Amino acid sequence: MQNKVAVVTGGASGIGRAVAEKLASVGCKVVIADFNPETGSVAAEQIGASFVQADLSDAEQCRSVIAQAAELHGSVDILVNNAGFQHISPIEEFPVEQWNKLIGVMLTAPFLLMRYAWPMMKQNGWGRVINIASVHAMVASPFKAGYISAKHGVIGLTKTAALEGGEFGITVNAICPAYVRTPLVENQIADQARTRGIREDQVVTDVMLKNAAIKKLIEPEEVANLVAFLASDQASSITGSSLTIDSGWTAQ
């Protein structure tokens, strides 16, 4: 993957940062796209990547991310759609603006970013799109209507794009991790405790790890390693797949 150009959204922290670090370590030219200019700039400097600030709920800024990456490095070869956030509340209390934001960042943005990168991948006869979905793209949990709906949609988008990209050397896959040790997960512990009326320590044991055969949070580097494999030529026949890193959750 030497000198392949990789765009990683939400690359300032958590899974995205681990992915950016891994791809840079195997020779990719990495462009981090993130909402936070401070953490994004620091991450890019430490990794040796480029940084593009973007609000991915805005269609024009999605287009700009791909355009800036191509301007910096000449093309886009690898797209990792990782950016996301959560809002936890019952359906009857779920704010419509949060629903729209969640769908915009986690479903519409991956479509748009893929759409803008697609012509370059076709022209090159090679491309990799890796969508960071979630175990919640396959199963549901209460109080996460927007997040789970968006992630289920990502699986459909992944399959459709894989069918369209095959003849052009473009593979499209999704990774579906269970709870990963990230700021996003740590920040929702208090929200889960409040919504469910339980203690914060119970959220980890009784909610996050309840359905897991392996009782530990997943490390971001585990997801990053799978991203690097899917982006490599060794995975050239894997497309349209949803690969779980879920500690046995969906084996039930």
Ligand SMILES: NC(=O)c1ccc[n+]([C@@H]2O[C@H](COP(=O)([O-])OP(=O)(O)OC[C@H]3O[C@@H](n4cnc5c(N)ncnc54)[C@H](O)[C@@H]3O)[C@@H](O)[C@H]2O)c1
Given for the second form:
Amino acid sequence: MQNKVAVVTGGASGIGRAVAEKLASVGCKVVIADFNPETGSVAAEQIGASFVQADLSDAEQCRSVIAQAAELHGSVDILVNNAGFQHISPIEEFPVEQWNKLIGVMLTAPFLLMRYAWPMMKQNGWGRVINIASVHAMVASPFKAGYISAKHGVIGLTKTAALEGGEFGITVNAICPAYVRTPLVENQIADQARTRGIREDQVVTDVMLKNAAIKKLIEPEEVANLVAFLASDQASSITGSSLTIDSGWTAQ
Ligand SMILES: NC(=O)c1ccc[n+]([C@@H]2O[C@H](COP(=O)([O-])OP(=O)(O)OC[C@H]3O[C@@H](n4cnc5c(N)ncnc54)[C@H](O)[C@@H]3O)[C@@H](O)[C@H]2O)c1
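For the form predicted together with the named molecule instead of the form predicted on its own, what are the coordinates?
Now the full complex is given, and it begins with the chain already shown.
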């Protein structure tokens, strides 16, 4: 993967940061696109990547991310759609603006970024799109309507794009992790405890790990290793797939 140009959204933190680091370590030129200018530029500097500040809920900023990556490195070969966030709320109280933002960042942005990178991948006869979905792209849990709807949607997008990309050497896949040890998970422990009326330690044992056969949080590097494999030529026949890293959650 020497000199492949990889755009990693949400690369300032958690899974995205681990992905950016892994892809840089195997020779990619990495561009981190993230909302947060402080953590984004620090991560980029530490990894040896470039940083583009962008709010991916804005369509024009999605276009600009791809344009800036192409300007920096001449093309975009690998797109990792990872940026995301969570909102926990029962449906009757679910704020409409949160719904719109969840769909915007986790479904519309992956579509737009792919749409703008697609012509370059097609021209190169090689491309990789890897969407970081979730176990919540396959099954649901209460109080996460916006997140779960966006994640289910991204599986449809993955399959459609895979069918269109096949003849051009472009593969499109989704990775569906269960709970990964990142700030996103750490921040929702208190929210879940409040919404469910239970203690914070019970959120981890009774909610997050309840359906897991392996009772531990997943590490971001485990997801990053799968991204690197899917981005490699060894995975050139894997497309349209949703690969779980879910400690056995969806096996039952
Ligand atoms: N942590 C988990 O347990 C878990 C499980 C399954 C799937 N995921 C998915 O993995 C992805 C990464 O999650 P994480 O746990 O590493 O989260 P995180 O909070 O550690 O990192 C998310 C990053 O996305 C960025 N981001 C958020 N909104 C943005 C926006 N509008 N524009 C640009 N950047 C934005 C944040 O600034 C942050 O750097 C998300 O899509 C999440 O849904 C996480």
